[in-house]
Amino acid sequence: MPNLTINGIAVAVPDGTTILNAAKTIGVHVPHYCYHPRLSIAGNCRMCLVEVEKFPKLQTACSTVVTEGMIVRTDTEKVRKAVTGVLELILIHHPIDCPICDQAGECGLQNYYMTYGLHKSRYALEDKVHKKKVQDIGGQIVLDAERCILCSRCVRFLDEVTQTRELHIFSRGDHSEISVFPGRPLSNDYTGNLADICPVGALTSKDFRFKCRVWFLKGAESICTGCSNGCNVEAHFKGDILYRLKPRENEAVNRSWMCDFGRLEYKKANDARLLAPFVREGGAEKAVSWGALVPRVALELSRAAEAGPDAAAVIASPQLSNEELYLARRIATELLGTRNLAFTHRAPGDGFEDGFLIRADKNPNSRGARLLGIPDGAAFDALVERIAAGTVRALLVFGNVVGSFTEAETAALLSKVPFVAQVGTNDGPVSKVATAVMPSASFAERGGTFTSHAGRVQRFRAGFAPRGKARNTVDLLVELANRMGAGWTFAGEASVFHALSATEAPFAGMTYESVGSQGQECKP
């Protein structure tokens, strides 16, 4: 374990370790582009030039390892006046459009040369090298080529992570530039990394383009809903309106990428929306309060409940946290005495999965249903042919479809139904037959866990406040069950996750805290 000394500290890092990792460690940035913890050593920017004593010329910190005694100036004018001529040689040809780049706000270009930059150019306007602008190579991504300083980060990627190979470099010189075979784009599930990874403009998200400057935009740690592998995500957002996920570092999960297919499930939480609660009444859809509306549910089903253990029923949705899950049980075994209770082992897409970050259950929290003790399966099948067959008499449903049926097989199935009660967040087969439809909040709007397909209960957050007059589920659950004379005192998705670890053996001596940003392994 080398000791050395940065800027004059000391410090001690295990064997191996560069000295751009070295200084990271006591708070010590060191400028780079090419350099990515996730990716090979190329050197190739020269950003991350640092003085050593001892040695004749500058080293590059991020292939340079450590070793004993090694004293290391990153602060020095010889340092400083290195890089800034780096970044001159950098800019030569980079266009001025940064009025117009997406990359704006976010731009390592930007950010260096308002710290190492700030000179004027010696390079003639009309003498910069001119490329593509705004090519479609496919994915999501869009290419300028102008904008591109060859740092290899995305060439990098596609060798080493997707190993798909699509991106290589042309040409030499000044006229080198990133680019795909003619007729060969972009062809895996993991090309938005491409805009993450990309320290400038040139490779951008082909969905986010234009949409948003990015200083207007706030952040909320989330989990990816898309499947049950759990990537960790950032959730981007302004206002009520949500305009991006992009990947979390989590080592045990998702590292620091995520597909394509989840990097789009954002757009859940902005369209096709139920925004406010409503009965349907011989047919059309009549605008009805909370106030109204939830006590008629809870009526609906207690009287049914009344009648006999098979004519009250609940299908829960993998798609709820472990919180609503554990309410939603609890509200058919103890309030409805129901052994009506499943949710759907169907899901929605065509089952890929890719053996990466892609599984085939495109659910957040299968795994948590099962473990809370919520069947699916045969149960699920079951609870259909009991509904199909006219037992029950109302049904409350948590989602926006069951199973895999069209909806043409939805409205059959719940027309056996005398009173169907959904909590859901978009407008599905479901809403459009549901005798009373009752919103709640999106994955972005509230908090609370999902447990992955491995077993990793992970948290997310709310970002912002529920949309129109939906309501968060755990709070709409709370005040159901009350209303059936439960008595909860349940004051939001930490109490209840509190309740639910003292009880739920998988899921004891958890708390918020022990969870915290990365996750944790529940029992087996």
Second form
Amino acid sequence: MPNLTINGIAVAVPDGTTILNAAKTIGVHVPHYCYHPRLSIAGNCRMCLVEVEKFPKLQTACSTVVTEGMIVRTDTEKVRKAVTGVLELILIHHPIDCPICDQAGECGLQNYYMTYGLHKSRYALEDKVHKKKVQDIGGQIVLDAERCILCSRCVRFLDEVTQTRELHIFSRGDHSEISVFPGRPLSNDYTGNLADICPVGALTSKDFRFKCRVWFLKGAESICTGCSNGCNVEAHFKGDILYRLKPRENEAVNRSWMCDFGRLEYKKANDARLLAPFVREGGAEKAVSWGALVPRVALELSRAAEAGPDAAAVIASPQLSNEELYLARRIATELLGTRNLAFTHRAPGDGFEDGFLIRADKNPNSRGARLLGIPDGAAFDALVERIAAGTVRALLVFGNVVGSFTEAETAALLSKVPFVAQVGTNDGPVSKVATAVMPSASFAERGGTFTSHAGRVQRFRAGFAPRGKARNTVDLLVELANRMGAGWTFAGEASVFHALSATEAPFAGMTYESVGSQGQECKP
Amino acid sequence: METVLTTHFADDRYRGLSGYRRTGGYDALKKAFAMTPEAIIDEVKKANLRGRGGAGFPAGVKWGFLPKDLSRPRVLVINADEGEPGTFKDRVIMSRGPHLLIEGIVISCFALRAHACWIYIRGEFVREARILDEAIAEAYGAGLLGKDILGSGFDLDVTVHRGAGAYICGEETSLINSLEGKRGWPRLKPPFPASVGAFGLPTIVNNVETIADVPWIVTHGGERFAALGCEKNGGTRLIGVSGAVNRPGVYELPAGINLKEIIYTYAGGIRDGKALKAVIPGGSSTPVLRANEIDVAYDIESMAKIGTMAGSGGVIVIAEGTCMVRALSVLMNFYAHESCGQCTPCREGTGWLKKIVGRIEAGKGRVGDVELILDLCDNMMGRTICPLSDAAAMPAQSFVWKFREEFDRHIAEQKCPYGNRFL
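To complete the pair, please output the form predicted together with the partner chain; the form predicted alone was given just before.
Full assembly next; the chain just shown is listed first.
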């Protein structure tokens, strides 16, 4: 633990810590562009120069490892002049197109200019080196070489993280620019991260460009629902529209990254949403109020349960949270007294996984469903057989697919059930044939926990209220259960989780506080 | 005056192995094999042999930076890139005395316990690369390279690696990157090459001239080599004099000889009877001297005292009538072209300097441009991974400091007072 002082403040940090990180521990921000905590140190932007006693030259804080007794100053005139000087040099070729640049609002150049720059340009306009503007270089990325400050983060990301090495720096001197080789565009499943790590507007997201100014966006801590890896994300929204997902740091799960497929998961919160409850009568959809619909669904389910053992059934979904699955299970077993309970996967796609973040299971909570005693596989197949045999009289389905059935197969199967109630977020094969459709909140509109493939229980939070007339699933299930005489007093997902952790061994002792923002391993 | 390197360079036969041997070539190697590696390093330290590539770091001390542990192979890399404008002495060694370099390499590798050596040669030195290849083939044929050299049990392979034409690859860490097949970008230090160098191995990078001095040191002893030069700067130096002199060329002279003597006695004084205007003393990156500053010893410390450097031994002589703005403009074009683009101050600064100096020379200078040059140089000096930024800023700064009135006149008159015009 070397002891040193930074700007006169004594600090002790572990061996091998750099000045930049040591400064961070005492709240001293050292400006930087090329340094990224997840990438190798390049030391080329030269923004992080600091004074170190006994060193004749300024040192880069990103690469200089602290030593015992070191005396560092980041607040001297010499340092300020160096930082300002570097900033001026970066800005001579960086176009000041902030008004149309998509990075405006979260641009390192803009931010540092306000702190360290505020200079008049001394560069002659005609001297500017022009580089290629809007270039589609593949993946989710558009490159504007003129805005690039050559920090090389993107090049290092593709060398070190994806190891696909599509981007290189070409040419020399002030003609240097990043680009791909002709005919060799970005070709990996993690290109979206390039827009995240680019400190300026050189690499922007094709999907997000010009959709919304970032300062209008609000964020909520969330979990990607694209697969069972449980990547930690930040959901960015304005009003009740979700605009993008950005990876949120979690060393144990996804570090600072997320895949391109997961990044586009946000669209599910916007597109093809079920926004108002309806019933299907004589083949026609008919809008109903929640007040009329919930009692009717409760009644139909209860009647089926009374009609005979296992005449009611519940098909759960691994897209549901632990809390929702827990309630669904209790409805099936305690209120309906049925053994017809299983969960159905979202169509697994091609089952692709890459050994990094992308998992074959494209559901966020299969592990949670199994831990809560809801089976899949053979149990689900058996349930389908019973439905096909016509023994099920009322069915509660979560989600919009059944197994890997096509739309026609789904319709054929569900036609065997006199009453099909669906709780779903998006339009799909089930909502097209269900007797009663109960729209539920998307992952951005509700809170709860998912259990990742690795058994990590992670919390996601509601960003905004459910769109349209959609309802929070927990609230909906509580009301439905109470209509069937449950007498539950749950108020929101936190209270459900409290009950769940009290009775379900894998989750024993967990609270929302202990799960925190980084998750907690469930008991084996 | 005793010479170390060039004694036989006038003899064309010296280039071949038999001619080299006739003058006692490879006797130093036999002597070295009878010594311990430590004893050889001691002699090099005693010799006060300072690196001849420009930085002037003591060679023996540098060798001592190799890790003690021998579990990883070590390598020697010869820096034969010689890209500094005004410097052209290593090519003379390689073309006139290639075996001198090879003998130096074998002795040095034996002392360093290295069994592989690469000669990284500037791509443009086509002829020198061919001569080296021929000499290396001869050496292999005679058992002077390869397995069990001269029955000593010592093995060594030497490979010539031709660069692809980048000045920056003369900087030792970008040279290593280039040798490894990567882009020639300088590496952040630490780690230093002595611990993690070429191919991740402990590496010593030495200039051609430095290594070519080693056989003489082994033959005659380090103290005698040291005595040839001056205090702290042992031996002789190959000094390449170019520009407006009567006898431009490469001269082997004792370290510490007077710069004025180099120009007037050895290089024959200024051409066409003109007066001396300025001297760039150690290759194009070193701060320029005015005519009245050249009565100075040509060694590292004396040159540092007057704010310049002996560098790589390239003395560029500028006569009266030469436009200093034009001269600087040529230099700035070079550095802007050669900046690798890695560090911001160099990438943007060299290009900016080129444009400012270029427009002053073209009669389009603006009031404030001279101050801008100085401030820009301030923002470039010592701010980058390698010294290329300094190499551009040092001449720019010194040209302005010492010939300020020429810059001011260019701006005031909006033309070159010397009638120079860019075509």
